[in-house]
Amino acid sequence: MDENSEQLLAKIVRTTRVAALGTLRDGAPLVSMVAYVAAQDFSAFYIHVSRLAQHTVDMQKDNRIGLMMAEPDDGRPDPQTLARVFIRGVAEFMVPGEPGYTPVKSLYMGCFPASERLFELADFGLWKITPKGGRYIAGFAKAYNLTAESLKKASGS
């Protein structure tokens, strides 16, 4: 990939604040939007989800999932030629309290701050997405398959 299409990739997913994720609902795919944050390094995605939403029922019977970001619709006349992110990635939901929970709870509370209070709701949980992989098109003929490798390296980490 070249040091542009890196650049861009970096800035899709340090400056979009919502993501499309995808699960399985019963054999069959479900989407819906979803805030999420970054690690440093884009060794993981972080979502803060209510266990009574639909796609929280489905990560927890199968935690694969997909996470898309996409540059936002500036009107050009082929929206086909905008820049777009899809992860194929394992969710785990964090536990309260253990190690690696605070920092995460911190980022996604700097990036979002009217989430505070949905920290306190008992339904509400933060989950760490571990990408296994994905692709990335950079815009027209650009196209690159993404790896935990790919993915860290165009974070600049």
Second form
There are 2 protein chains.
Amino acid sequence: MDENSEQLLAKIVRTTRVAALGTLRDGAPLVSMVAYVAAQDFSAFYIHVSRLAQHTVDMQKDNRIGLMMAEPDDGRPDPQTLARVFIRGVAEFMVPGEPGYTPVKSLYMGCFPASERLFELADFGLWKITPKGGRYIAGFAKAYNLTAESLKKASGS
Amino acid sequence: MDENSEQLLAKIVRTTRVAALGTLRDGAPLVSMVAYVAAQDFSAFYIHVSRLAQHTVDMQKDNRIGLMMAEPDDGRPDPQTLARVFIRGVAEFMVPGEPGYTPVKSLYMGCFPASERLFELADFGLWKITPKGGRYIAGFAKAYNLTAESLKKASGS
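The form predicted in complex with a further copy of the same chain, contrasted with the form predicted on its own above:
Below, the chain from earlier opens the complete complex, with every other chain and molecule after it.
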């Protein structure tokens, strides 16, 4: 991946606040919208979701997920040239109080101060998404496969 | 569904140009980004994709898909309050020259004039997505199940 594409990937991951989350529901794809934060080195992505939501029920049954972040539509003539990042990963519920939970909660609340009220609700919980691969479309006919390693490299860490 | 929520749904479907597409890849969810147009009565959604793209290969193997459109992130404190529409549907390749193809091509090119060059490429084709159900989050803790009928009603047709 060239340096410009790496920088664009890092910008999308860091400046986008919501992603499309793909889960499995009765063996078919369900797509929802989630707020997320990324670890500094892109080794993990964190979401804070309600166990009452369909995607959470899905993740409890099958932890394979997809996460997609796209450049916002700027009204350009051809929106198919917008850059987007797809991550294939596994989701894991983070148990409050266990090691690693508090720093992630702080990271998430730092990005989303309004989520404080949700952390007080019993049905909301943090999930960690670990990337296993993916695909990055940096523009028209400019696509790259992603690995945990290439994500880390693009993060600049 | 209340009238305000119906109007918001119609606005999201009609003013958003790109959606997250969920397909199945090796039994796991893959999420990509696609430009789309909706039929006037929301009975179908049309996308124009390359058969070289992963999502197209996926749809050829299993036609169950998910399509999600969201309000653009306006920088509000809590992005989880953004409204979004999830559609569960089946995708079907549209054969050029068969009945119905030309009006859909015109509809699509009317929304995306820049796609003209893609219609000239042999690997690009139109797919029709027929909704079978879905979920609509009109804001925080305001969720509705969707059916083909409720989508039609929200379209105002």
